[in-house]
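A lone chain, given as structure tokens: the form predicted alone.
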Amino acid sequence: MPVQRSFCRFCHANCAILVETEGDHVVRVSGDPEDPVFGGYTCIKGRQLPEAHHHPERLMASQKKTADGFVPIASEAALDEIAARLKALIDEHGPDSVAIYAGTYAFQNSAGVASAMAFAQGLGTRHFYTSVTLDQPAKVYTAFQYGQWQGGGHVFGEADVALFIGNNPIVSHYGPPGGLPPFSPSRRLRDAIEGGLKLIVADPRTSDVAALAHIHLAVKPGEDPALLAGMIHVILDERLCDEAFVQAHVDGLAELKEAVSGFPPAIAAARAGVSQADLVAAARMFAGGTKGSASTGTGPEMAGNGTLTQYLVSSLNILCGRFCREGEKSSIPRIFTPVTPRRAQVAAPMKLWGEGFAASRFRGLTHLMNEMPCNVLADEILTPGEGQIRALVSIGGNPMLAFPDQDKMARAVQSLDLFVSVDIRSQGVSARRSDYILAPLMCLERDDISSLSEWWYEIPYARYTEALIARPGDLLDEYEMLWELAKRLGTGLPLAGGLCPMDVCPDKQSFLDMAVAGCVVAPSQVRADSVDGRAVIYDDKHPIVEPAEPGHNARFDLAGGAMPAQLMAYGRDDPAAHGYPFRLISRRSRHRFNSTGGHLSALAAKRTTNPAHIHPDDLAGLGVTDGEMIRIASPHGEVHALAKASDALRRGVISMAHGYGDPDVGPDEVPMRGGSTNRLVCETSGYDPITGQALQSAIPVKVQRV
């Protein structure tokens, strides 16, 4: 059987794989031991690509909903009908009546988000949404609001210290730049520790990475700002920061000092629920390193103070000068990203939201850079008036499971004049509510580039993979669907390289060249340079940090935006939620990627339900036995789950995963389907005032036996 090289697109790690095929049938997927970055690593999810491509539930034709259920429809006919309905809505209500949502699997297609954004811009709608504003929008905000070091931050491969706040990259395969890359993460972390890395982990549970930490700070859910402010207090008080770097490049230090003055170690540790000695030791350990970064995961950002938490993480890295200096190799070279200056200087702070940006009709929220926060989508659909959304196109997303307040989202979706999903199955919670399901190509049937994962590559590594098997029937790539709709509507697709030609749909390589125009090496060139589908390492393209420009005077601004005033307001808050003694936190699963993978046999065999992990002493106090059904209620809603004893959690904490649950089934089916934690979430209270992110972790809850 022929074996071909490619890379996996089950998640964003893009592991290098070997694919065995028999005709157009995928037989086996395994890691590529010759790849210089992955070295043969794959995860259990990626190895299920053969079943995913040939699963009996996979749609081999697009679907149209009728009174008798879904019926197959040719792609051309479906696009004709969808375009006609969109045009009628736009003619009557304007382009803002149409919304585009690019979900998890839009990101897994290297043309997915670029084509979705281009389609929205061509329509002229302000309603463009992606999953970024559901989980980690604060990273986008803080990356620009307080200034950026143009030389790049320290990379994990050269670090002698690392601080992980609520991220578990061994399972999630996600670590922000400077964090643990998703390339054989467990082995990579263990090797680094054996080589001398000092690891600090802040997490309410003993996660996979916390179990390896030199210092594990079992912080109370939602109290990461207290912990981080306390560490900054120690670093400033003991003059452990990089004083020369701060003097040369940082403004707002006095304001930050004033804000953290309310968090001396004793007070900060008490509020964070950790020992004072450990907090102080962690601050000294982090500041004592020569290279290494602090980084966060989804948990802290979803815990109610996401922007504040990310601001304090950025402040830690800035105070300790964790950046590449003049003459050093700049971090994360990025081949498919537009060329930017790599200089030993600060790019001036830039505001990405607020006045001057497209505004939502709700809660004073605006675009975050180019997209509207997801947590206004349901209200924008349900509320009459100018700009009301009447049509939604969801590309590779599952808003019924991803968005807060599942019942409200169900009402919103059902009230739409037109709901179109791009999905591989019709059984999904969101897809089955659609008027049309456009069935897409899957990853081994299309060309792609490794643009999504290059934010973790520490060397100039690039991949172009060609389609390994023929496309089934008349299925289309997502970008082809959107091109066809734009053609029918008479709108354009503005890309980085200019307007996409609209006479004939370009092939994938040509589209990618336009989508990432201005990058270091064009996708077509990477394809030409690749031998047998292997990665290409462009050693001569690794940028060196150049001197600062003469007269350049931009500086980090630690007093910019709403910070650090928000820290002082946080310090005055009473975190108690009377009547709700537990805090429910989010977690990742090895056997799901968000809501994807549960229908695959090897993954379903590992887990079908979504257990509520609780400390054994808490279970005993509740009179609940391991495996018993419980009812978890927040001030907003409730969910049922099977209790699972876990001494990896601190007391008072419940841990559950996202991506499970179904509003159409009752508690009796929870053991086989799991419950949705988003039923506990209200997007109109407790949300982040800057990004609009809902309180999706550290949720106050109470527990009852069923």
Ligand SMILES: Nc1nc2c(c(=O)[nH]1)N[C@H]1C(S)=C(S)[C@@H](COP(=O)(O)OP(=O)(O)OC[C@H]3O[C@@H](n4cnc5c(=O)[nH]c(N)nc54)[C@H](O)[C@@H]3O)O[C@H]1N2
The other form holds:
Amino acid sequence: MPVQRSFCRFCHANCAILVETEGDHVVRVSGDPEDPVFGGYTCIKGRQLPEAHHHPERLMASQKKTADGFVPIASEAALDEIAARLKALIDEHGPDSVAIYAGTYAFQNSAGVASAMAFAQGLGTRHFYTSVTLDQPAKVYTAFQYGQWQGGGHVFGEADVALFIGNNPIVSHYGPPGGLPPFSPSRRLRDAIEGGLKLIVADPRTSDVAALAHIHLAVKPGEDPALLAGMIHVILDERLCDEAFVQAHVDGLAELKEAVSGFPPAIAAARAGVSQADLVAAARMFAGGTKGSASTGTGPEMAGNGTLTQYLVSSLNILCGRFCREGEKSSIPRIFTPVTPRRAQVAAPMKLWGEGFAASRFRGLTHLMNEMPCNVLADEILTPGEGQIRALVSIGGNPMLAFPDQDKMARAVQSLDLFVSVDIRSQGVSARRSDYILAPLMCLERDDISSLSEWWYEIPYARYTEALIARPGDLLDEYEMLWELAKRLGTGLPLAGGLCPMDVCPDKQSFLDMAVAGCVVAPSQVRADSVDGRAVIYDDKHPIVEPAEPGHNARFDLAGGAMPAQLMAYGRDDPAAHGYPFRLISRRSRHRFNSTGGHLSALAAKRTTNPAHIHPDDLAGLGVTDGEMIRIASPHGEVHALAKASDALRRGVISMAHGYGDPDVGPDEVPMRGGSTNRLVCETSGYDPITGQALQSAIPVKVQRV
Ligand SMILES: Nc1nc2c(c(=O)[nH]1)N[C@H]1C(S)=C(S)[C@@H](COP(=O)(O)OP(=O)(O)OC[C@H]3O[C@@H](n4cnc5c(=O)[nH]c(N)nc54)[C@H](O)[C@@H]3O)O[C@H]1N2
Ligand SMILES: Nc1nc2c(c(=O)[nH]1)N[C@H]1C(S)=C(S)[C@@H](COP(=O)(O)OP(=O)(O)OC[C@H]3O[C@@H](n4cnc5c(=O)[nH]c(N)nc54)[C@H](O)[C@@H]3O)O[C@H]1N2
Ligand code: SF4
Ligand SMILES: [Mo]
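In place of the form predicted alone, the structure of the form predicted in complex with the ligand is requested.
Below, the chain from earlier opens the complete complex, with every other chain and molecule after it.
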């Protein structure tokens, strides 16, 4: 049986794999022990790629909704019909009547998001959405308002201290820049600790990383700003910052000092629900290191005050000077990202939203760079008027399970003139509601580059994988679908390397070369340099931090975006939500990737439902036994779940995953399907005023027996 090298795209980690095939059948996927970064590591999800590709529910043809349900349709014919309907809408209502949503699996295809954004821009619609604004938009967009160090931040591999805030990369395989890379994360973290790394974790539950931490701060959900402000208070008070760095590069220190003056350790610790001694010890431990970053995951970004939390995390790193200096190797070389200067200087603060950016009709929210916040999608569909959305093309996403306020999203989807999903199955909660499902190639059937995972590679590592098995039937790659639609509509696809040729659809390699033009090594060159599909390491392309440009005078601005004032406002306002004594927090399921994977036998065998993890003493207080069904209600909605006793949680906290459930089925299906936490979430109150991120964690809830 032939064995070929590739990389997994079940999730963003892109583990190096060996793929055994028999004809066009994938028989086995295992880790590639020769890969210098992954060293043979895979997880249980990735090893299910053979079943995922050949599962009986996998769509082998595109589908059209008829009165009798879905019927197969040739992809060309589906594209003709979809284009004709889009054209009619655009002619009558203008391009803003069409919205594009790029979900998780648009990101897993290295041409997915670039082609989706190009399609939206070619069309001229402002309604381009991605899952980033349901996820961690503050670190992607708002951190620029305090300035960015062009030399790069400290990476995990060189750190002697690390602070993870609401991030559990052992399960999620997601570590933000400076955090734990997803390559064999558990082993890597244990090795680092054995080698002397000091680890601090802030998480309301004893997560997998918290269990290994030297200091675990079991912060109250949503109170990370108090914790971080308290730590900064200690660092400033005890003069533990990198004073030379601060003097040379930082403005706004006085404003930050004033803002944290309301958070002396005793007050900060009380508000954050941790011991004062632990808070002080954590501040000293973090500042006492020589290298290493503070980083956040989804938890605190979703728990309200995401932008403020990100500001305080940026401040910690800036105060402690956790950046690569002149003459050092710059962190995270990145081969497929446009080349940027690597200098020992601050890139001037930038504002990537607000005035001058395309505006939504709702809540004063605007584009964040090129995308509209997901917060407004349902309202932009449901509300008549100029710019109302009438057609939605969802690429590799599941808005019915991922967006706030499930019932509202159901009404929105229902009211569309046209709903198109690009999805591998028709059973999904969103796919099922679509007028057309365009069936895409799956990862082992397409070429890709390792662009999605490259912010984690601490060395200049790059991959180009070819398709390993033939294209089934007339299925298309996402970028081909969007090219075909643009061709039919007579619009263009503007890419980094210029307009995509519209006479013949380029092959994937050419498309990728255009999509990442200006990067360090072009995808076609990486492909040529690769031996048998192995990774290529471009050691000579590891940038060294150059000196600052003469006369460069941009500095970090810790007063940027009026964040100190926001911190003071947070300090004044300590809302105890009456009648909702618990906080429901987000988590990831080890055996799924958001809503993907529940249909695969090995993953389903591990878990079907979406348990509500809760402290045994809380269960006892409620008179509920382990495994019993409970009803969880927020001010906005309710969900049912099976209670699961867990002493990994602090009291008063319930921990559940998203991506489960179905609004059409009742509580009796909960044991087999789980419930959707987005029934508890509302996008019109408690959202982040800049990114629109809804309160998807730290949700005030009450619990009842059923
Ligand atoms: N197996 C698997 N892997 C995944 C996914 C999946 O569904 N399954 N999803 C993928 C996606 S889309 C993403 S974005 C990443 C996310 O990756 P992570 O951000 O690492 O996600 P989690 O593993 O949920 O870790 C978040 C942690 O935040 C904690 N938390 C919740 N609320 C708060 C709070 O208010 N404050 C603090 N300090 N902590 C809090 C939770 O207890 C949890 O341990 O994971 C990706 N990887
Ligand atoms: N309450 C709450 N809500 C949340 C979160 C939370 O923690 N709590 N997390 C948020 C986060 S971090 C994210 S990223 C979003 C995710 O939001 P989405 O991306 O909208 O949701 P997914 O469940 O990942 O949807 C993936 C879809 O892709 C399909 N799919 C699977 N494989 C393929 C493939 O190979 N190709 C294509 N084209 N499609 C495929 C699946 O069938 C599924 O329908 O959800 C967000 N929503
Ligand atoms: S961690 Fe992600 S990329 Fe690696 S094997 Fe698992 S699913 Fe695949
Ligand atoms: Mo995500």
